[in-house]
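A single chain comes next, written as structure tokens; it is the form predicted on its own.
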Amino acid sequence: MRYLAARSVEEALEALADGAQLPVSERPKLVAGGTDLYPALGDRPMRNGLIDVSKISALLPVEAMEEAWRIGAACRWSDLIKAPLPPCFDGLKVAAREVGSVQIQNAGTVAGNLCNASPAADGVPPLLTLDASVELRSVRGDRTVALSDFLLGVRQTALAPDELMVAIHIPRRPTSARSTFLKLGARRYLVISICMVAVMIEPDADGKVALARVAVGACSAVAQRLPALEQRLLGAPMNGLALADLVTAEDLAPLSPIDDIRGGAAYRLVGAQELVRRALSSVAGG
């Protein structure tokens, strides 16, 4: 097995381009924190090569750009939690604290959570509410893809074999924008979600909802926004209880939960509806 500790994005891209020529079973794996890759192996040995991007300094920072925030793909969850970010990121920071244990947060990366493409990935719903996009790079060039288009299904993404996610981009929002994240699990900590909800609300000068984003995870193959509810929230007074009362079971129609060991489909829908109500009430001061 070949192990490459890449020191630059260019070095990693060259290795990915070379590996893309190999059969799928022999292609090298990208690794940063390894918190998903290694547990998935179980007792099996790693036979593919590894391209370690955790030491590439260009992938680490969280930066304020002119029109957007840029989160480096190798930014760890603990670094994101400590970063000085505006209130619209509060929901993402709450989700970051729910990603496993502190030890996992110190190793796991934001991009790894997205590329793993689990339906229960904690980072996805809050990033959807922030209208996040991902920057993908290869020796062929760069492209930017909306997060909603990047996630294709369970463990499926739009990442090409020779591509590396280098950053997540989030449009700037007014400092008045507020967000939160709520998660339902079988216990309080160290648990995979039964369902989870992220909400971001931006009020106007009259104290009414100018922009609303609501996303639900672990209730479909990929986390989903609730566009009908988002539209109905527009213009509503920023009253937590009033906003919560606008949520109906029909708003969850885009979701397609499954029955599994953590919970039944019907239970997930009921739980998601209640979490949406609570999240709206929280961000609107109810």
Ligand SMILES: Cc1cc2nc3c(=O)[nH]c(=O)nc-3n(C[C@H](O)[C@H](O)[C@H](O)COP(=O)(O)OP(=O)(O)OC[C@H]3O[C@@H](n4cnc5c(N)ncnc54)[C@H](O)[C@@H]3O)c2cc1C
Contents of the next structure:
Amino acid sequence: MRYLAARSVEEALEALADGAQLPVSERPKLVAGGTDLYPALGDRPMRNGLIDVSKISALLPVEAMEEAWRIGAACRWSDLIKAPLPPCFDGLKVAAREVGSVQIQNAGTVAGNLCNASPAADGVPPLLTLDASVELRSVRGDRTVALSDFLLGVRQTALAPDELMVAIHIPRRPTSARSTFLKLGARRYLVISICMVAVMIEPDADGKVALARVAVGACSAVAQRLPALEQRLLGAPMNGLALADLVTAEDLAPLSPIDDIRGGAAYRLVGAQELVRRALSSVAGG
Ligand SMILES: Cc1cc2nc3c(=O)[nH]c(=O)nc-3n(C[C@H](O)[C@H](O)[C@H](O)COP(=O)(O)OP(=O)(O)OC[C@H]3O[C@@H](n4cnc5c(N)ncnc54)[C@H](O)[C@@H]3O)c2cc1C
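Structure of the form predicted together with the named molecule (previous: the form predicted on its own):
Full complex below, order starting with the chain above.
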């Protein structure tokens, strides 16, 4: 097995391009924190080569660009928590603090959470409410894909075999934009979500909702926004209880939860509706 600790994006891309020529079972795998990749092996040994991108300094920073924030693909959850970011990122930071434990946050990356494409990935709902897109690069060139188009299903993404995610882009929002994240698990810490909810709201000058985004995870193959609810929230006064009362069971129609070891489908729906109510109430302050 060959292990490459890539020192530059170019070195990683060359190795990926070479690997893409091999049969699928023999291709080297990308690894960042390894907190999804290694546990997924179970008792099996790692037989593929590894391309480690966690030491590429160009992929580390969280940067303010002119029109967007850029989270490098090697940015770990703990880096994100420490980064000085505007209030619209509060929900993503709450999610970051809920990913596993501090040890996991010190190793695992935000990009790895997306590329792993678990329905229970805590980073996805907040990034959907932030309208995130992902920058994918290969020796063939660069492309940017909306996060909602990048995630195709359970463990399925739009990533080509020779592509590396280099960054996550988040459009700038006014500083008045507020966000939060709530997670339901079988216990309080170090737990995979039964369901989780992210909310982002922007008030207008009259204290009414000018923009609303609500996303629910672990209740469908890919986390979903709730467009009917988002539309109904527009123009409502920024009063937490009033916003919570606008939530109906029909708003959860885009979801398709399953029964599994963590929770039943019906329980997930009830839980998601209650989390949406609480998240709206908390973000609007009431
Ligand atoms: C004990 C424990 C608890 C956990 N708790 C949670 C939790 O509460 N919530 C949660 O959401 N997750 C949780 N996780 C899962 C995991 O920690 C996160 O998903 C983490 O963000 C994964 O990042 P990573 O850098 O470790 O990914 P890795 O394991 O390195 O990679 C994951 C996948 O993404 C690919 N990949 C990584 N980086 C790139 C890139 N730049 N471009 C293309 N492909 C890439 C890899 O090839 C691999 O397929 C937990 C894991 C453990 C072990």
